[in-house]
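The data below hold one chain only, encoded as structure tokens and taken in the form predicted on its own.
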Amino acid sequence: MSSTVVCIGFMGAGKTTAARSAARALGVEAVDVDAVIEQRLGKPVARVFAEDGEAAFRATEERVTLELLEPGPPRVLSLGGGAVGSDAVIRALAEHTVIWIDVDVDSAWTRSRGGARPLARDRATFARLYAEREPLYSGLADATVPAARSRTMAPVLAALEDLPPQSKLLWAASASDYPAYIGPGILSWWPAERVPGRRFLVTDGRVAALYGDALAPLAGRVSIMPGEQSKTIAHAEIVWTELARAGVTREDVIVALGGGVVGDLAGFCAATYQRGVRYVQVPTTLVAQVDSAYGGKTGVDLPEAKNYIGAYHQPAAVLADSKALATLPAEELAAGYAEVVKTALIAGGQLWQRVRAGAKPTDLELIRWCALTKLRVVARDERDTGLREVLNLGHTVGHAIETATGYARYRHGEAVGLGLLAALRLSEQPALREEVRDLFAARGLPITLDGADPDAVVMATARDKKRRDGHVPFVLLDSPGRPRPGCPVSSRDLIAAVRELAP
């Protein structure tokens, strides 16, 4: 971490508050760039805009920001929201530790409107500016911190110490906050002080052979067979028993090394062993790195339905090493791509544009945006009481396909891809469905339902764990970025959507 820490973000994010908190933790000075500008010009920013124009303000902002970014005593800066529009400032920030204070557009508008901010007077213009700047903040950030955590920056700064090159930190805000590290080389980087305690590894034999030794020292290992068939109560009992025989206590750490199956199973065992021990997610598949490793949902399947037994148990940390994706079979990468597309459709905006433009599934920025999208949703609804349901776009039918085929015919991502096509049919989005279908076909994902009875799939949806009052709520999509949870779907429409998948 460099001697100068810089807080960036949109209007109303709480950059000044974050800078002061960080400065207290580091024992250095906090400097607000806008305050320096006002002092030098002898008038508030709003008057500068009104009397001299925005161009004059930006010129002064660039000059002052660059001056404050020059080598000097350690300090924490909070930049104006538009300072990142300067190429010179962007180049200068490369030499410093940059923290993006991430605020959603509605909260930013509520905090900013009606005040002295000259660019917070028209809602449509405000939203457009937010969308334009968001990719700039993301590209510059070494760490992304939710605005709700701007007052408590000390743990974020500790998590940033000695971060490997090209790696990024996402701070997950939940009942128990945790760092999510994403980047090349993360897997072998984990310093002991990050999550102290003896490490007990839960993994499958294939992944253990590739990466198990990278997490040394290990106090013990539990290995399961690869595949969804291992995500059962019987296999959970195997893990519990091995942990007990190894003498695992609440002071120890369970390490989930592998894909979504290992992460869900190990997390569930951690949640229930001795009523809860810490665990760390170390995802090695694309599905896990963009989706399942974050958010604290853990569980196992029953023959009757997917993920019926489980618990919410947030990890102590997530370590997503993008280099691990290089050893994935093409089919596993394709399965993960389905979750990338699902997330992009939920987020809309620049993430969807990246996907439809053909971004590689292993692109580091793409992975980070998917993870951030999920963490943003979970921060607002950890326990699945409303908003978090949007993350199930395509999953109601997808889970039913897995159940109807005994968890053996399709990988999870493949089933979700088919479920997503059904959800777009139910959303009455034929053009978007065709575009997504073409994206899937280009990546080698199945686009027809083979080896499964469509009617059996429809029957399996009735057992979905989210059913309420005898009805299963679906997530539909009005357009990319506009998911709609809790939607009723008629039996006739559901049958038609699933049968349309048949070859």
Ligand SMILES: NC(=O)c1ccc[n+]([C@@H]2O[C@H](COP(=O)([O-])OP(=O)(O)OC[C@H]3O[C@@H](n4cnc5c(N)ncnc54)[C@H](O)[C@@H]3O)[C@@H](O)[C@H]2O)c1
The other form holds:
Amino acid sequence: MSSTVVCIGFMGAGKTTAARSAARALGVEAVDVDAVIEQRLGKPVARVFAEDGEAAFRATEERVTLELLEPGPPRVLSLGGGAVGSDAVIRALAEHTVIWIDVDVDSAWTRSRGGARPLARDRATFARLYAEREPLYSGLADATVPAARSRTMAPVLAALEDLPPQSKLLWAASASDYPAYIGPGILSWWPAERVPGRRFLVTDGRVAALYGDALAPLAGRVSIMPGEQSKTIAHAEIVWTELARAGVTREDVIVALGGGVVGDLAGFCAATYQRGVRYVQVPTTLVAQVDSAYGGKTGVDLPEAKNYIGAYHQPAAVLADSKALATLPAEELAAGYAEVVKTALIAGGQLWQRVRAGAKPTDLELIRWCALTKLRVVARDERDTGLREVLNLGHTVGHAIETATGYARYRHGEAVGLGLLAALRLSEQPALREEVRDLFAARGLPITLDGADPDAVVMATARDKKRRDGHVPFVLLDSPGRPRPGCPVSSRDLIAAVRELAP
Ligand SMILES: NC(=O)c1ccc[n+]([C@@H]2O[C@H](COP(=O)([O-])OP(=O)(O)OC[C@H]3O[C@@H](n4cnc5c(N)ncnc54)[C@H](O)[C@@H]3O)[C@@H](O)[C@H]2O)c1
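One more: the block was the form predicted on its own; return the form predicted together with the named molecule.
First the chain shown before, then all remaining chains and molecules of the complex.
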């Protein structure tokens, strides 16, 4: 970590609060750049805007910010929300530890409107500025911290210690917060003191051969057969038994090294073994790095229905090593791409723009955006009581396809891709459906339902665990960025959407 820590973020995020909290933790001074500007100019920012204009304010802001970013005594700065609009400031920030205090646009507006902030007077302008600046903050941040944690920065700073270059930290706010590290080579970085305890590895045979030794020293290990067919209660029993034989206690930590199957199974075993032990997700597939490793949903399948047995159990940390994707077979990468597209459709904005412009699925920034999107949703609804349902876009039909084909015909991501196409048909979005279908086809993902009976898929949909009062609510999409959960869908429309997938 550099000697200067810099808090950036949009209006109303709580940068000043975060800077004070971080400064307290480090025993250094907190400096608010806007306050310095006001002191130098002898008037509040609002009056500078009114009397001298925004351009004059920005020139002063750039000069003062650059001056405070010069080498000096250790301190924590909070920058003005628009300071990152200056290329010179962006260049100077490269030398420092940058923490983005991430606030959603609605909370930012509620906190900022009607106050002294000159750029928080009109909702539409405010939202446009937010959309413009968000990618700048994201690109600059070494760590992203939800606004709700701006008062408690000490654990974030501890988690940032010795972070390898190019790696970034996303701070996950949940009932028990945890750090999610994403970057090349992060797999072999994990220092023992981060999540103390003896490590017991749960992995699959393929991943064990590739990366099983990277997390040594290990107190023990168990390898399951690769693939969805290992996500069963029988395999959970194998893992529980091995944990007991190795003498694993609540002081120890289970390490889930692999894709979503290993993550879900190992997480479930961690949630239930001795009524709960800590576990760390070390995702090695794209599906797991963009989605399944975060959020604490763990579980196994039944032959009757997918993910029917499980528990919410948040990981103690996530370590997503983008280098591990280099060994992933092309079909698995494509399966992960379906989850990327799903996430981009939920998030809209610049994530969707990147995806539709053809961003590579292994692009580090893309992976981080997907992870951040998921963490933002989960932070607001950890136990799936409403909002989190949006993450299920495409999954109702997707899961039904997996169940109806005995978890053997399609990879999870492939089934989700087909489910997304069905969801877009149900959403009456023909142009978007075509665009998404073309994106999938270009990556080699299946775009038709082969080897599965559409009627069996419709039947399996009825067993979805979201079923309430005899109806399965669907997530539909009004437009990218505007998912609508809890939508009723008639059997006739569902049958038509699934049959449309037939070759
Ligand atoms: N818990 C959640 O929130 C959540 C979210 C999305 C998906 N999921 C679950 O995730 C599962 C699908 O996960 P998946 O797509 O990662 O499948 P997976 O775990 O079966 O992995 C796919 C294959 O890739 C291999 N593999 C893994 N990493 C590799 C690497 N780096 N190099 C070479 N090979 C590698 C594995 O051995 C396996 O054969 C499903 O069961 C799904 O329900 C869970």
